[in-house]
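In the block that follows, a single chain appears as structure tokens, in the form predicted on its own.
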Amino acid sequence: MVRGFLLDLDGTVYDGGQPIPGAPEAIVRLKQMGYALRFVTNTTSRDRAALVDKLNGMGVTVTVNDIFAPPYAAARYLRKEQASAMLLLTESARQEFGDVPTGGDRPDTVVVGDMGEQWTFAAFNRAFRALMDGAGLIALGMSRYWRTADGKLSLDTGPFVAALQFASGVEPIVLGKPALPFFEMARLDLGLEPDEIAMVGDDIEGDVGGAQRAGMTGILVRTGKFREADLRGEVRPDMILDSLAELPAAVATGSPPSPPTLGGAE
């Protein structure tokens, strides 16, 4: 029985700077139906507060506790391990690391996210040297590229992590979709068992495939980066919807406080 949803953001709740039609209303309805929600994103260039501001500006009322993103997951991991870190992140993403020790050239861990135009050889080489001195490597996702607001493709975190891994021989811990540790941390944050959670997203591999390998239900929406060719791959969604707006009606076979079981795949 599904009792909670992990909702992807870009391409599922919004596309660029605009909400997906009907998505804000669907989120309100899901809350009214008694479902627990977390917004799970691979965004590594912003902290949760910035994402909250963006969502609230679109009419989606959330708090930082509703957002689960790679920088937050990495900061939690480092606090648990009592480890210091070198952060290859934007200034916004760094805000999640608060009390994590981040000074010095001999950190316990190098954390790599999307730095966009801020990437420099000096930063890259400093990270390489730290890895060669024994630091571990945390990747905030392994996506190869993403589509910017102007429709052009841009390098994402994965290629930079792959270069550091190739040069140093250090295997990264991946804390972003579709990696199992990231889904497990999101599950614990939601406080439910895997079979009580459904992931909703536009990425057949990162959202649906990752969730299914974590023992969750995977729901694909035909918005954002979705392409019909996605349906010809190895990953088979448990449900396919035209958009997030359809989700409340698709699961409305019961009533709160006992949320209904999802139906089968289309």
Contents of the next structure:
There are 2 protein chains.
Amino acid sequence: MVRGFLLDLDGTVYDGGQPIPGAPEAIVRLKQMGYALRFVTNTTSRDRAALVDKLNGMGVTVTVNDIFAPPYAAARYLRKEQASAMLLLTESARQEFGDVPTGGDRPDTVVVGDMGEQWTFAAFNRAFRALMDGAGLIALGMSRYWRTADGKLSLDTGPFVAALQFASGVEPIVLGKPALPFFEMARLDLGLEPDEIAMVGDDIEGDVGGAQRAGMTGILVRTGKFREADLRGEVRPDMILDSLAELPAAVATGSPPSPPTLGGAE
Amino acid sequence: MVRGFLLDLDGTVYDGGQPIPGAPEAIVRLKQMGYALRFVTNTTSRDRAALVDKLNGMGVTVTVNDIFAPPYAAARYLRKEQASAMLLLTESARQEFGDVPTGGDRPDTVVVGDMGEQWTFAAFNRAFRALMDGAGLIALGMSRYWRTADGKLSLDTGPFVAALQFASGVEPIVLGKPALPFFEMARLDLGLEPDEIAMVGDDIEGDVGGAQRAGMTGILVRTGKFREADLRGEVRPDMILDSLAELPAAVATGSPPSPPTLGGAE
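Switch from the form predicted on its own to the form predicted in complex with another copy of the chain and give that structure.
Every chain and every other molecule in the complex is listed next, the one we just looked at coming first.
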């Protein structure tokens, strides 16, 4: 019995700067139907307030509490552990960590997200030294790269975490899809059991595979980065929809959703 | 029958800015005895001319042809392959690559060495894109870090190569100790067979282990980074000397050198 949804943002609710047709209406409808919702994204370069502004600008009405993203998850984790943190993050992402102490050159933890052009050798080396002095490592996702607005590839968080891990030998805790601790924190944020939650996204591995490994239902949408080849891999979605716009009708006909026919994939 | 020596530099011939006592005289003596010599270093931030200046300043008389270092090895490799190369290297290390074409944004190869403070995200991202477009990857060593003059640790080449490998999936060719292709190129530079060569160094793994895997004799010196614990690992040196100063006397008593007594290590 699905009682709540985790909805991916980029490629599922919007694509670049435009909402997926019918997605804003579907979100309103799901709320009216009584489902608990969280928007779950791996975006590490913005705080939740900036994501709320972006969504509201597209006519998707949300509040900051509707959004579950790695910087917020990491800040919650650090507060719970009462740990200080050196933040390798953009200025926007740092907003989530307001009251978390920095720990100077001897932090309890190093938090690494996507910094893009703001990366410097000095900051990277300082983080490495902190790890060698015993700090833990939190990675806000392990994505290898993303595609910029002009279509070029750009290095994401994962390679920088891999570099720090190679240099220091410290194993990262990954707080981003598809890592289990991240889905587990999102589940606690929803206040539901794994089998009461369905994750909806366009990433067969990061969204569907990650959710399924966390004991949740995984629903794939044919928008964003979806390719037909995704259906020939190891991960088998519990349901496939043309887009998020179809979700209210699909759940109205039966819940949990029944497995789809996958054509020649069987 | 050892006919030539590969001598490590830092920790073996000199320590920081000072020669190891007796090392310059030992080098002169080995040359007089008719041994072929090459100084083999993993230094990737300087060209050979800069290393010659440093050695000559310490009273160790060498020429550029006596030195075998990763930038030189990579430049030779690229000339042989007639390949263009994007160079993530210091200005000094680039000197070795004078006539190697850069290939613009579509090089055949990306060469990565230690850039320290000269590292920028833009150059790193450009290299990543070249790898995604099909370029090969040459790593000038995979060292994790080095200790600066003020005693602090600083990220070396390895972590940056690991990041590019993680991001692109491209496997690097490593041209630095202890990688086999590097020892093989040094061997060809000496013009001898593996069993005619002994490597002398303070790094049990990088110098001794690497040389032994290349079929050479591995001699450990108790200077530089040597620690007694090095003798309790998997690599067993063929000979152990208090310092390079002892080498001429040791080889005069019999060649190839006989295995040492390792105390309780047997």
